[in-house]
Amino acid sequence: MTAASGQFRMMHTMIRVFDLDRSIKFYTELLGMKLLRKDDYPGGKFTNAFVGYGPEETDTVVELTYNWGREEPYELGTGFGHLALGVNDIYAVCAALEKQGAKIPRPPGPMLHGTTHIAFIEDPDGYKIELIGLDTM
């Protein structure tokens, strides 16, 4: 079987938080995605909360996954890239995020080369979350 048969289907990414309510706050009142759910596992000393744009039975979801009793924040390592949303009006929306303390390493304009308009922004751990124009596509 391969993908392209429609047996697969991208559900979620996972990536390590060091302080959960941070996390949750900037994803749901700044990027303005939903609390799905918020799982605690006692055994294993951890707490998976899923965000998104839609359920998770039918949208791809980021799991922030919290690893009790951890005292100091993850190293993001090289491997990870970045997670990425199309937003309208990226100029907009990269001031009113700047306005409510979003980092913004990458300050919106035009991709050296392409047309398309992004800018970067990085959640309270250093993820970074690339912002595509969806009006600039």
Ligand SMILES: C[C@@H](O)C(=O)SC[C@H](NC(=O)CC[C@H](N)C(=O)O)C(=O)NCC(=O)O
The other form holds:
Amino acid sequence: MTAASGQFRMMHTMIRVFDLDRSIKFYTELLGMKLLRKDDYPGGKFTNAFVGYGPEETDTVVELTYNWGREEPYELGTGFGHLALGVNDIYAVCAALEKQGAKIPRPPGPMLHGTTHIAFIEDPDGYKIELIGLDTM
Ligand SMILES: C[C@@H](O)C(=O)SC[C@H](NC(=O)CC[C@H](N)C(=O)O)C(=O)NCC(=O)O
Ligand code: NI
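To test you: the structure above is the form predicted alone. What is the structure of the form predicted together with the ligand?
Full assembly next; the chain just shown is listed first.
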């Protein structure tokens, strides 16, 4: 136990999005998150929308940042990996997501070099979201 441990809490991960309403719709309607708050910053010409499964006081959430007037979709680069969500029945969840039109570039199954069952879906900007089968961990 270090002196610093206990002083920090994971609050959120921020991703820049090209179309805020499109992203809010994806994270709430397909992934079941709640829109927790939406804050406009006219001085900085951006809006932050926080989405998650519980309040920020107790849950780590996702901050969707929209820079006003953005004309080009974002290049995600090669460093970003994924956001990860735990699910109870990864096969049923992926089948339902596929019916709702979600992109699933990596269908569910045991991970390479491991045993946990995972899948990767993509959000509207192309950010990868890993689904982890909690019952396979
Ligand atoms: C356990 C789970 O949360 C993971 O994210 S492991 C998934 C696994 N990750 C890697 O292979 C990381 C190394 C790789 N060279 C990279 O840089 O991404 C993964 O992505 N497996 C792919 C699969 O299809 O199983
Ligand atoms: Ni992961």
